[in-house]
Each structure stands twice: as C-alpha cells, then as structure tokens.
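The chain below stands alone, shown as structure tokens; this is the form predicted alone.
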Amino acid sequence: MSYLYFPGCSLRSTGRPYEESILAVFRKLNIPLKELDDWNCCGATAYVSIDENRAFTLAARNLAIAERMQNNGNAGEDLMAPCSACYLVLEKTQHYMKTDEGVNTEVTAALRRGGFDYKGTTKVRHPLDILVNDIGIERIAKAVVRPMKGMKVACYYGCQVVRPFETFDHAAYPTTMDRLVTALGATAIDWPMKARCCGGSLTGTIQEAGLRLNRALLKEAEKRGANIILTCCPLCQHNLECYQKRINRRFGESIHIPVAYFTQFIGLALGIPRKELGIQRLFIPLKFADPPTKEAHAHA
C-alpha cells in the first residue's frame, strides 16, 4: 500500500507543520509516499475568478502527472492531497472535466500542448480518508504508545473537505477525525460547528466578518469543554490560531486554545518526537505534557 503525494503550496510554506506531521505519521505506519513529479500550484486562488478554465488546467496538469506516474510503474497508487483547498480543487477539476464538454475540450487541448494525454483515471484522496478507510482505525489504535487520555478535542473539518462532493464523509456532520481521536484514547467532543466555514480569506479582506466567524467557532469549542482544536486545513489552522489575540481585543474575550493539525495529534500518540511533528512551529504552544507510554502505565 503506497500513495502518490501532492504537497501543494501551503504545506511548503505556512502549513509546513502539517506536512512534517503527515510525513512522520506515514513513516511510522510504514506507508510509502511518492511525491508528485514537478507538481505545480493547484490554482486555488483568486485566479479562478479571472479565468476558470486556465485554473482548471493548472489543477489538471497535476492530475495528468499523477496518471503518467501511475502508468509508469505506480499503478493503483491514488493521489493524496492533504490541503483542503488542493483536495477540493482537484476533485472539482475532475468533476467538471467529466461533466462539462466545454471545459473538457479546452483543458484537454491545453494539456496536450504540454505533452499530456489525460484520461481521467487518477483518484484523489484525503489523508483522513486513507487513514480511516485504507489503513484502518484498528491498526492505528494498535500503534498507539502514548494514549491521549484526558484530552477533550474539538475536531474541526472546515467546509472544503466534505462539501460539495461528500466522497468519504458526511457533508454536515463528518466523523472520520472524531473516530481517529477516539482510537488515540482522547475524547472527541460533540459540537455542531465542525464543518462550518472559518471565514477563509475574509480575515484578509473583510476582517470584521472573518473575525466573527472565527470567534463563533472558538467560543463554541471552549463552551463544549475542548482543550484543543484539531483541523485538517492550513487556512483554517491559521485563522483559528493566529487571530485569537485580535478577537480577544475586538470582542473583549479571553480565548486561548491551541489549534493543531490532526496528524500532529496522531503523531504524539504514536510516540513521534515533537520536533518531527512541527509542534514547535505552533503560535499557541501545546503546553500539556506528553502522556505516559503504555509501558509506564503497566509499571505504575
């Protein structure tokens, strides 16, 4: 079992700890990842509002590279895209190329000018999907050496991973991350905002609206007793973590809750050193001590 891996731009910049923790966790579970050759930006920017078909072509080039790698000795290896925006854009591009003849014709012609003959066979996967449905909850639970008992976790999916295509989880009330957290020994709180929008780019455009959306999520997580928020989206992680001080000043709050990637949390439970998981890169430190190992529990 191995996968092709599309990092995307965010995981090589602001989302670096997401990539570090993904790679560390998959190494620990002995799941090989092969980085996509010569990948490019997926087009998940304002560019799509300027020229949608060219934005589709950017994404389709990555899909075509994956298909070429699959045809050259990597048959059966799905393409893993951890960034929520990358995952959504790649799926959206596939959908439009299958259902819109005009998009298909223009994008296919552009790809052929670049030396690609894309047939649409690449399957795009998210790490949550792979961990739960391929690797399996049971295998991950058996690999836990530091059970995360006592941790109350708000699993936050954001809006892009489960909508609109709903390929591996429920659009309104997803549970894959909750099931992983439970397998690690922690408690996944029940809260209704796990798939609400964090405000996305509004924090940099219409900041008042963005801060309000962020505040609603943070307050609800605190109200439900969470002592950490886990997410699978670089933009969500940035918004929920980095704007807490500004939200506190603007609304007279005292919010201070760590926001980490779900793969960092898994890595801690698997006994991976914090530095390998990029824990030190978080703006709000995870101050809780690493839980004792199963061996320590046995000797207590």
Given for the second form:
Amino acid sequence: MSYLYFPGCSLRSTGRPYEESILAVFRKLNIPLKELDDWNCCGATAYVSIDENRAFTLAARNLAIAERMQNNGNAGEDLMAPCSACYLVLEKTQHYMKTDEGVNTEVTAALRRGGFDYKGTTKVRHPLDILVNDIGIERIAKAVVRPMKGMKVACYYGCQVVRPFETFDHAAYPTTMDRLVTALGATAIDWPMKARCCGGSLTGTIQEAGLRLNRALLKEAEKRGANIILTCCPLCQHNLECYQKRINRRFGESIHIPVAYFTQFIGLALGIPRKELGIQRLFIPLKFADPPTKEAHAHA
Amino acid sequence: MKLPTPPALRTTVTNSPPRMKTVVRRLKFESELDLSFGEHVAERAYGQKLLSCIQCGTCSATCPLSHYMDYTPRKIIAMTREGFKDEVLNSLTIWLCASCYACTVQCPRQIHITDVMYALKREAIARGFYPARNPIPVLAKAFYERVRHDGRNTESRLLITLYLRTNPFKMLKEAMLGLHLFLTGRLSLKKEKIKGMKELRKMIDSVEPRKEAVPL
Ligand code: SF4
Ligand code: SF4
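Could the form predicted in complex with its partner chain be shown next, to go alongside the form predicted alone?
Full complex below, order starting with the chain above.
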C-alpha cells in the first residue's frame, strides 16, 4: 500500500499543520507517500466561476501526471488529496470527463497539447477514506499508545468531502471519522451539524453571513459538550478556529473550543511528539494533559 | 460587503387614515423576459433537468444560506427557467452560494442546483453583472490570474490583491489575523510556482474561452 500525494496550495500555508500531521501519521503507520511531480493548483471553486472547461483542464493536468507516474513504477497508487476543495475539484473533473462527452473531448484535447495522453485511470482519494477503508481502523487502533480517554469530540466533515458524490460516506450524516476517533479511545458526540457548511471563503468576502454560519456550528458543538472539534479540511479549520475570537466579539459569545485536524488527533494517540504534528501552530492551544499511556493504564 | 438589514417590525399604530399608494407593476410581462435563458443555463449546468423542477422548495429548506438570500434557491430556479435574466444575474443569491451541495443531494428531481449557481456566476462575471466592490468576482478573477501566471496560488498574495481591489481599509482589520498566522508559521509569503508553466499555459489557452456569454 502506497499513495501519490497532492498537497494543494492550502497545505503549504494556513493548512501547514495538516500536512505535517498527515506526513507524520503515514510515516508512523509505514505507508509511503510520494508527492505528485510538479503539481499545480486544482483551481478551487474560484476558477470554476470564471471558466469551467479551463478549470477542468487545470485540474486534469494533475490527474494526468498521476497516471504518468502510475505507468512509471508507481502502479496502482491512488492520488490522495487532503484538502476537501482539491479533493472535490479533482473528483468532479474525473466525473465529468467520464460522463460528459463535451467536457471529455475538450479536456482530453487540451491535455494532449501539453503532451499528456490521459486514459482516465487515476483515482482520487481523501486521507480519511484511506485511513479508515484501506489501512483500517483495527490496524490504527493496534498502534495506539495513548488512548484519548475523556476526550469528547465533535467530528466535523464539512461539505465537499461527502457531497455531492458520497464516495465513501453519507452526504448528511457521515460517520467515518466518528468510528475512527472511537477506536482511539475518545467519545464522538452526536452532532447533527457535522456536515453543515462553514461558508468556505464567505468569512473573507461576505463576512456577516460567514461568521454566523460558524457561530451556529461552534455553539451547537459546545452545547453538546464537545471539548474539541476535529476537521478534515484546511478551510473549515481556519474558519472555525481563526475566527472564533471575532465571533465572540461580534455576537457577545464566550466560546472557547480547540479545533484541530483529525490527523493531529490520530498522531497524538499514536504517541507522535506534538511538534511533529504542528500542534504548536494552533491558535487555540490544545491544553489537555497528554492522556496516560497504555502501560500506565495497565498499572492502574 | 454589508448585507442589507431587514426592515424593523412596525410596533406603533397610527390613527391617520391609510393613504392610497401608487401602483407599481412588480413582475415582468412575458414579452420582457429572455425566454431562452433557462435553456441556455441548463445546457451549462449538465442536462435539461433544470426545466423539470417541481418547485417543492427542498433546496431552499436545506440551504444554510437561504435566509440571507434575496431569492431562495427555489425561486432562482423558477426565475431562471422563466427567463428573468436580469433579476437572477443581479441577485445576491448567486454570490452567497458557498457551493456546499446540500441542495443538490436532496433535490427530488436530481437538478444540479450548485452547478446552476456556478453557471449563473460565470454568466454574471462574463457580463459584468455584479455590484461594485462585491469581493467575490474580484477574488475569483484575482485567483484566476494568479494561477494562470504561476500555476499555483499563494494565499497571502491573493488576499492582499483582494483587499487592495475592494476595500483597502479591511486589510488593516485583517492584519492581526494575518500576523497571528504568520507567527504560528501558517502564512507563507514565498511565491509558489510550477516548473511546467509553459505547457500548462498552452493547455489552458487551447480551451475555447468563456462560452457563457451569449450575445445579448
Ligand atoms: S429541490 Fe429541486 S425540484 Fe425542489 S424546488 Fe429545488 S430545484 Fe426544484
Ligand atoms: S450549494 Fe449553494 S444554494 Fe445549494 S445549499 Fe449550498 S449554499 Fe445553498
């Protein structure tokens, strides 16, 4: 088992702790990752707003590079995209190239111009899907050295990792991450908002609406007793964490709840040092004492 | 951008007799509509299903942003189908849509509502139909240029362009957040660029540009 890895622009800036923790966790589990050669921006949602076929072409170059790498010694390796927006854009490009003749003809021709003869074999995967469905919860649970007892987790999936394709989980009430954190010894709270939108870039553009969406998510998590929110997308993480202070100021709230990446949480349970997981980069510090190790548990 | 506040509820009762208001027509006559608009958008949003909407309102009920919208998603679909082109393209709705696909997965007619919203955004941008200083088209355009130029997007640079073009004052407001990101090592100013820029540009330029804008 090994994968090609598409970091995307976010993981090189605001989502840096996400990248750090992904690399650390995969290293710990002995799953090799190989960064996609000379990858380019997936186009995100903005490119689609300007020109759709060009957006598909942009994303398709990455799919074509992955296929080329598969044909050159990386056979059968899926393309892992951790940012939900990248994941969906790549998946959607793949989907429309398969189902829409117009898109297929145009994009394939464009790829040819760049010297790619793309056959459409690349499979796009999200790390949450890979960790749970390929590597398996059992294998991860066996590697746990610090059970996350006492942690009440609100698992936040956001939109684009499950919608619209529902590739590996339910569109409105996904459970993959909940099962995973339960295996780490934590409690996943029942939280109906788990796949409700955080507004994406609205916090930067139409801020009033963006802040209110995030406020609703945070309040509900708090009300249901969560002491941490876990996300699987850099944009969700940024919105829920970095705007928390502003939400408190703007709406007179006093919410204080850490928001981490699910891979950081796995890393802690696997006993990876905090620094390697980028925990120090969070705005709201993860203050809980390191949970006792398995040996300490056995002693008690 | 500020959202309009709803009018305050009337709490006082006056004794003055009601006055006759001037009568204004609120809806367009069919002759004033662009009847091909629905078909045109449907074509750009994968399939003619848009035309089979049953107006059940599931999309509006699911949409987390519908209470900020001037027209709910259901109305947008109806108006698009009937040819209210100007109203639809001038609406705030299309800019508020965060592409969360909640409506799309629930629609009983499998209408790709999110794709319709995208098609409308493209149409509005291509025709210049958006409020001045609306940051979303500006953001989309700045992003487009940056990626066209470097093949990657450097978030910090993109945001600076956005604020300079819409509301330079806001940059000061956001400065603290930026500083915090910088201090935690989450804001990189280093420009990202790919090696295969020449081949990428060749590929992108070979795709027919902006087919959305049909001649008016
Ligand atoms: S959910 Fe679908 S069928 Fe119902 S009103 Fe919305 S677009 Fe029309
Ligand atoms: S995709 Fe847009 S219109 Fe549909 S539910 Fe989400 S925000 Fe609303």
